Amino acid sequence: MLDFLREEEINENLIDEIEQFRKYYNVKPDLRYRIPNPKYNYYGKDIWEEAITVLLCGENLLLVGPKATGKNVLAENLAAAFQRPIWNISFHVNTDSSSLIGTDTFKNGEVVLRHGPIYECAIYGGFGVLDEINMAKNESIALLHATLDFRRIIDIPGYEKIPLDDATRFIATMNYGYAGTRELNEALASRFMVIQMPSISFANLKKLLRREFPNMKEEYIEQFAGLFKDIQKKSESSEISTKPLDLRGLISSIHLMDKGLDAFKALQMGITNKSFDSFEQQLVEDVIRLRIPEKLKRGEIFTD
């Protein structure tokens, strides 16, 4: 991961500080399986440098942005760069304190606390990814206030006060566009440094496709990157919804093409059919036809 950061020309002083962080904060051998090995890399020099600086300063990070801006990819990449075990917590309307911190259970005839993901992340110096944090009710995550601010403790009634490990960081993500989201509690928002995540640029999208598909012909790297940007423009202008705007779907579709499936059929499954409105499906198919021939075969896309 550090080699990748150097390829992206990230400030060398920041990379040096990451290496010092790694050396200073060890990871228990039985937790090393939690250190991620990302399938995708996040591209964006400025965002990388901002996020690294926030974490090196001991702050928590909130990544805000619409769909397909790479919020979770960046969070996973950061944990990999810092070589920290990661705990992923997906928030929803039924999230409560027991699902975050833990709940009482019987063990050897005694009532003990069965640790939740926030608790384990806190005591083992992990990176906690709080996914779609604005999906949960504000009152259910108010218990995190002391965990996320300068006190850095978990205080559970009936149990000892638990201080956070110095290496612990929390990275939250949120998207106002999803159904079920709500305004983030002001007190909670104040406990994060906030990065507004930009849409992936055309140049960085081509980098991603080249790395994922090294045998793809350059002309089709251009076309598939252009296709995604065309769909993005349609979505931003409210001509279509955000449902077909699916970068993971595009990449999965290209993998299907690499296995021999016709390009148009693969894109139907990965992009077009993500919308369940027939009129919108037709609009997306029209966008695809402008870029990708309907009977395009594998041999025309890939070099081997």
Ligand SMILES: Nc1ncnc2c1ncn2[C@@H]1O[C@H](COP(=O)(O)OP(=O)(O)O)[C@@H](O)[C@H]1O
Given for the second form:
Amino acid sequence: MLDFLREEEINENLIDEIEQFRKYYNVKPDLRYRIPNPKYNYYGKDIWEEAITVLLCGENLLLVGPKATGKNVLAENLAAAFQRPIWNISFHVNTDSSSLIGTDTFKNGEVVLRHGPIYECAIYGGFGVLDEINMAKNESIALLHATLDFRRIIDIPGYEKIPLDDATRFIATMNYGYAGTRELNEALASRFMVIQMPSISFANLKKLLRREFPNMKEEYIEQFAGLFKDIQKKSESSEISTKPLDLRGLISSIHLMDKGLDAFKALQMGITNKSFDSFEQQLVEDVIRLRIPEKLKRGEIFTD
Ligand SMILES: Nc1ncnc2c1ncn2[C@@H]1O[C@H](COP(=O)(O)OP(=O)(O)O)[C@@H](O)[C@H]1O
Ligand SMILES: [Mg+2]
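I would like to compare: after the form predicted on its own, may I see the structure of the form predicted in complex with the named molecule?
Next comes the full complex, and the chain you just saw is listed first.
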């Protein structure tokens, strides 16, 4: 990971400090399996430098942006760079305090506290990824306030006080900018340093595709990156929704093409069909047709 940061020309002083952090804070051997080994690298030098600085200063980080801006990829990359065990805590479901801190359970006739992810992350110096924190229900907001407090002790009624390890950090993500997203309450927001995540640049998108598909012809690196940017423009100008703007879907589609499926069918599954509105599907297909011939075969896209 640090070699990657050097390739991306991240400030060398920051990389030195990450190395010191790693030396200073150990990870218990039985938690090493939680240190991520990311499948994707995050591309974006400025965002990397901002995020690293925030974490080195001991602050919590909130990543805000539309979907597929690499929020979760960055969070995981940060844990890998700092070599910290990660706990993913999702707020989709009816997450309440006890599922986050722990619940009393019976074991051999005794009551014992089964530790939840916040508890473990707090005491073991983890990086806790609070995914889609704006979806948190009132049930867990009081706990989040306590967890993210600058005093670094989780102190809520009914539980023992839980001190945060010095290496513990919380990185929250929040989708914003399309229908159905919720605001984050002000008191929670004030506990974070906030990065507005930009959408991936054209140059970085090509880098990502080259790395994911080393056998793809440069001409098609250009076309697929261009296609994503075309869809993005249509979505930004509200001609279409954000549903077909799906980078993960694009990457998966290209994997299907690599397996031999026609490009158009592959893009239908990965991009077009993410919209359930036939008028919008038509618009997206038109955008695709401008760059990708309907009967495009595998051999034209890939070199081997
Ligand atoms: N700047 C970026 N660098 C690397 N990958 C990115 C970037 N932006 C988006 N992606 C890609 O977008 C997809 C979705 O990433 P993810 O982190 O799940 O997004 P989010 O959490 O913002 O919705 C992944 O395939 C990821 O590789
Ligand atoms: Mg996400």
